[in-house]
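Coming up is one lone chain in structure tokens, specifically the form predicted alone.
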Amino acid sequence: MSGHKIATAEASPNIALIKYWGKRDDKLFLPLNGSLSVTLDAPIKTRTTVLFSEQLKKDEFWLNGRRQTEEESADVVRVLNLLRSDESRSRALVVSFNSFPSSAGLASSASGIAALTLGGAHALNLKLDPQALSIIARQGSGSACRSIMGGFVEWTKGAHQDGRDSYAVQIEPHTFWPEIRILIAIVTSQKKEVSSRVGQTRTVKTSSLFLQRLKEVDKHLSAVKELIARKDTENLFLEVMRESNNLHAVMMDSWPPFFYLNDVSRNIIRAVMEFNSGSIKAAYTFDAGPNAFIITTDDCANELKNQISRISGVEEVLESKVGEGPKILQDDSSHLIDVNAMIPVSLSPKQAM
């Protein structure tokens, strides 16, 4: 490869309705169970520019204006190595900005690795289908394989040891259920004390309740797929809340126990339960962090958003529709890298978006 090649992509996180928690292979990011998610839309997104050039001496990764350490860049480099051929001498400069807090349970790794995978493949002119992109993204961050697609997405756990049958599949496009809204209640922007990877390993090794979860999770996944197909909001929302409760129960059952939810998170749960008095009109769900995702419909979104915003400790409430998935930005002005100088463009996160 001569010269340099560059591309910029944007991707959004996804929120799992049936959670991925625990791996059967840590290196290939092969899950112990299948999962199902909904991809978010603006304003929750990551923009990533990938530049490959023979003039670069080593791979370099910048996130939100800060150069990342070798350890912090490990997942990015793993994806880069999967994208470029063994004989390629080109190293890469990767510059990424999130429009939302990183490492706070908002799936920033999912959107970041998805944008990197799509942008990197485009820069190298690789003709990869969504399945192939999903397999590559999975090896940078498990849930990133779902952010390669929009709408409602299932990640099949697969059976092969090499991971070739563990990838995401879109079960419904973003246009399927336009009434759905996802509220994101920001409780904290602080990095969590126990990372998702550390937490998953601890749970798999020490929680007896987790074994029971694995016996039942496939049944719940099938039920959620059917409820989405029927657009059965009440029963879907009930399944989503109970699934979230189950995930955080196995964390508490781990040893030593660890907790992602805090008092504000629990107050959000109480508020949603009060809102559902009489009939279930919304569902709370939490990934590995205290920030809440609340799924509802457009006719309830404003009222619920106002209620959640009044809870002490809630910093901000964002609103999202079901997203259509990642995209390549064609305008050269969207690049986060000065191609001539091969350095990150000096921007604030808001300017970068």
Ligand code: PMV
Given for the second form:
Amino acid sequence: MSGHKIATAEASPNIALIKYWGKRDDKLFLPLNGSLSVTLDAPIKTRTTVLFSEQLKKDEFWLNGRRQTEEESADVVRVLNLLRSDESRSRALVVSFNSFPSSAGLASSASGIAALTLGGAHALNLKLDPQALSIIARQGSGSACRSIMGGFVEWTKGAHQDGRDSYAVQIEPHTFWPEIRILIAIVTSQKKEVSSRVGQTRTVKTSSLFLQRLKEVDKHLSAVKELIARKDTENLFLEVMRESNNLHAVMMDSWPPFFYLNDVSRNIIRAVMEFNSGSIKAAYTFDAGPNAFIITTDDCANELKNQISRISGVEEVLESKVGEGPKILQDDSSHLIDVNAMIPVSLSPKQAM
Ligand code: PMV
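Previous: the form predicted alone; requested now: the form predicted in complex with the ligand:
Full assembly next; the chain just shown is listed first.
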């Protein structure tokens, strides 16, 4: 149909080995420290179709078959506004499906915002390089700026007030370390008690331990980069576990304190520690939720997966390699929007992908 601009993109979540926590600018999503992550691979992904049309009256966002409220759509609309030029009055219909259970507590906002940024830019025929895409995705959800690339990715905090030097760069492609596996242990949970946005602000305002963290975190980031380059699993895994512990200690030091780890998470920590007795073969790491991400190598993945699956309260363990990064789907049949009717296709997530 003429006047329609449409594109579909897929992106995967990323797992931070050195975490982003705390902003120096809340509006521009500028972090207080650099962070480093690994992008998951394609079976764990978000597919997003973006349609711009002058016939649409307002922006509309659907996620996993449900129309999102205005509040739930705020991050998406912010990204759309960054992509649209001032003179373009086209509103957008955005339809997204996650391939992974929404209970996974995976950073679906990271994969979703990355897919939206790439798809939106493609639909509007904007020729943006990864750096520019990363800067836009950052303003949808901080950690999303790292899902614009595959492999191992660093988000440099930048120094400029306008955020022009705060974006992600790939430090190693997905082919660099094919033996790496990431296990995702899905833990039964209720809704988060504190969103990561509220939690970050609270930490910055109240935690003195956080000031100590800021003094040291860049040094750990450099160490982790070097250990990845050397493929030094033992020391890398040690750094990753201690970084996760440090982040969650800072959350507890905030006031009022808040907790993302629960008893099941702690039992997973114990199981990984036991698995590591003798030599370190795996690392646990936790984001703003109770689910565990366990980094290990292919020779250990099965045994560890079996052990983690047996822990009471672990619902499912997914397995991922290091992912290649987001892509545009060229085939029209991959669109999640019926272009003529301008409505979401009626598919379940499984049928959609
Ligand atoms: O991007 P946000 O606001 O969802 O914050 C994510 C923060 C952590 O996941 C806890 C750490 C990280 O670097 O991804």
